[in-house]
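Just the one chain here, the form predicted alone, laid out as structure tokens.
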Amino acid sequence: MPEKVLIIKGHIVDPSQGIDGIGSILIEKGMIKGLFLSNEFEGGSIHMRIIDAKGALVLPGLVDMHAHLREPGYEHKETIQTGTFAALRGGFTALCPMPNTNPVNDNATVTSFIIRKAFQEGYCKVYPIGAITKGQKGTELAEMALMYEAGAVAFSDDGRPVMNSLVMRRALEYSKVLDVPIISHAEDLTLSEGGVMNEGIISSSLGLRGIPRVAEDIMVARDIALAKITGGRLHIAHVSTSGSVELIRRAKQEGVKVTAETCPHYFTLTEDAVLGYNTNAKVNPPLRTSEDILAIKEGLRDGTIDVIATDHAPHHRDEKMLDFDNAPFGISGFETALSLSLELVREDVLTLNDLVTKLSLNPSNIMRISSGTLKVDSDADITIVDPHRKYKLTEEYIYSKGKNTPLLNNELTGKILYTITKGRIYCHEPA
């Protein structure tokens, strides 16, 4: 990056400062050194790089608090290098990878490896999430304090729930001591065992075993009850049902320390995407119904759901080409997240300020990381997007190793033009 960069004429949206208007941002040596609204800053210098952002949104870098980078152990699916590069394409300047790697990130050694590897090869900032239990087996707490000291910012057994209620209670008690969130993968395995899609008419017509909504709802209710008695910090991952939204809403009204996220595919796609046995639409929790989509949008609108995360879960092409029962769960989501989320603004579900809060400020605050703001003297983590530019989502457009998305070959609206982070400017060429 040049020593000085000036972004001009952009529509700056920064909820952390209550800013929503046309202005300029001055960057020096990778830090924000000035933010000027309207015509407060005019002109530049021949020694300065000028980025003309007229017609574009200038946002704090997006923060994905729920992603899967697969390294160590599953580098054929994704690596820290390829995953963080794909994240840039989606406008993310920071992300938090889940611990279901091989070996599992359940100790300080693996946590340190991920941080070191990300420092060496990562294109954006990486903040690892450690496992709640050893080996993600759900029976014995992992070395949470040591992982925290090594750099873990939260704990989760994502990919599997902690079925043992006592173990989950102890984890929430630890969350108070460490002041970190415990991220719940809410799924009752005794109800969902063998299921591969949402339980309903479509699953019956396709001859596929279904996963009922209550498998999620029951565990959300349990974890809220545990958070209530412990006072721990609970975060509910990938909310997909109307029942979960209502449970979280009530818990917040009662003062329980609970936050929640959903993902773009849960407010964009229904179980209909599975028709034709489309394995790219196989995800856990599964795509639900239009009723659930409406409830999730209302949860986003009224603040019940705090965060939009990707749950980016890349897989090798050969794995997704297996029959539906045996293909792995997961959708590749970095590159499409902002485009899909911008639809919420067009539908008047969210304001731009609300959207940026859920994609940047809230995840930063929940994970206690220094992102999500354009304040002077903060790191220059910036996303510039043309909200009206259309592009076709082809395999070539997707930088991730995982091309597994049911949106392939669709036309999407809202294209990232620049991502700035770690002292570098990345210009994304038109598709």
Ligand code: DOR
The other form holds:
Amino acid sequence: MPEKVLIIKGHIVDPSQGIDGIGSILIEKGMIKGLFLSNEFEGGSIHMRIIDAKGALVLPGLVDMHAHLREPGYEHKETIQTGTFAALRGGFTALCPMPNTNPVNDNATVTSFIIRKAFQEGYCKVYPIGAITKGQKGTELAEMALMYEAGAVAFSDDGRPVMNSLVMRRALEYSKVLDVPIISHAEDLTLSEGGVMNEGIISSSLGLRGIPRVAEDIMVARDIALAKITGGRLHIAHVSTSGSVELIRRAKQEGVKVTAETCPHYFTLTEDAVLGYNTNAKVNPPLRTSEDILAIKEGLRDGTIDVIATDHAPHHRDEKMLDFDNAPFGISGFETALSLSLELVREDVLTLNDLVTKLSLNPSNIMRISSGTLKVDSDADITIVDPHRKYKLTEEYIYSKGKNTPLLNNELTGKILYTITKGRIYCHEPA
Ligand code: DOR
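Based on the form predicted alone presented above, generate the structure block for the form predicted together with the ligand.
So here's everything in the complex, that chain up top.
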């Protein structure tokens, strides 16, 4: 790692300091040591590495608060090493892996294992999410305090809902004591059981069992009600329906402590992507309708939805080769998230400042991790992206073991040039 690095001529967007303009950033020993707007710093010396970011956006490193790294237990799908490298390629400098590993991350030993392994082999910062219940079975609370002490930053049974309302109530009460978020995978299993795609005309015509939108809405409503009586910090994962957006909007207006995320596939793709029984478009919650996309975009625009997270869910090729009913749910998302999200700026749904807030600052604040800023003396976690450059998303382009995305072979716009973590520079296209 060079001692000093100077990033020059880039368009710096840092919502944490209200910065949106051309400037330079000086990195020394892995830390940001200067941020100079316009020509304040002409800079540079032969002892520095200079990165010319002309025409590119220079952003605080992206933070993914919802990802699946699969290790321990499902290393054929992804490992901490391959997953964190794929994240880096997607511009993420920090991520939070969900606990649905094998064994489940429901105790301090697994939490510590993930942190240690990520420290040894990881390419970006990793902050694990512990399970709410033992084995994610939904019946008995896991040792949340011990996992918290070991480094877990939030709790979730993601992949499965906590169906038992009393257990969810207790989890939210506990979260208040620890002051950490409880992340709700909102799905009423009695309504969704056996479903494999959105319930509607397309599911009927394909002869596939549907998952109604109300399966999500009901649990969002329940969890908001529980957050209200407990005062716990509730975060709704992967919002996919207009109903959820409206419930969260109203809860926020009432002052309930609720935050929410959606994922790029929920504002980019509809259930049409499933046509042809494309298992790469099988995801939970399922891809919905164009009305839902409109509502999600409005929720992002008006601040109802705080965060864009990937829900990066890599699966092995052979698993996705199964028939639609039996293939696992999930879309590989690290390496497409920023391109898809930049579309929101191109469509005038979000300003650049708002986009970066949702991809970096807000997830850092919700998870209380020290990322999401370009302030002097913070770690040099920086993403540099050319927002106009186009590329074809091929299997070869995707570094993650999971090539399972319905966007394969599409042309995407917005290419990451550099991801810098703690001053360590990863150049996506070596000169
Ligand atoms: O599609 C999904 N895949 N949704 C989830 O909630 C879990 C995830 C996984 O772990 O594969």
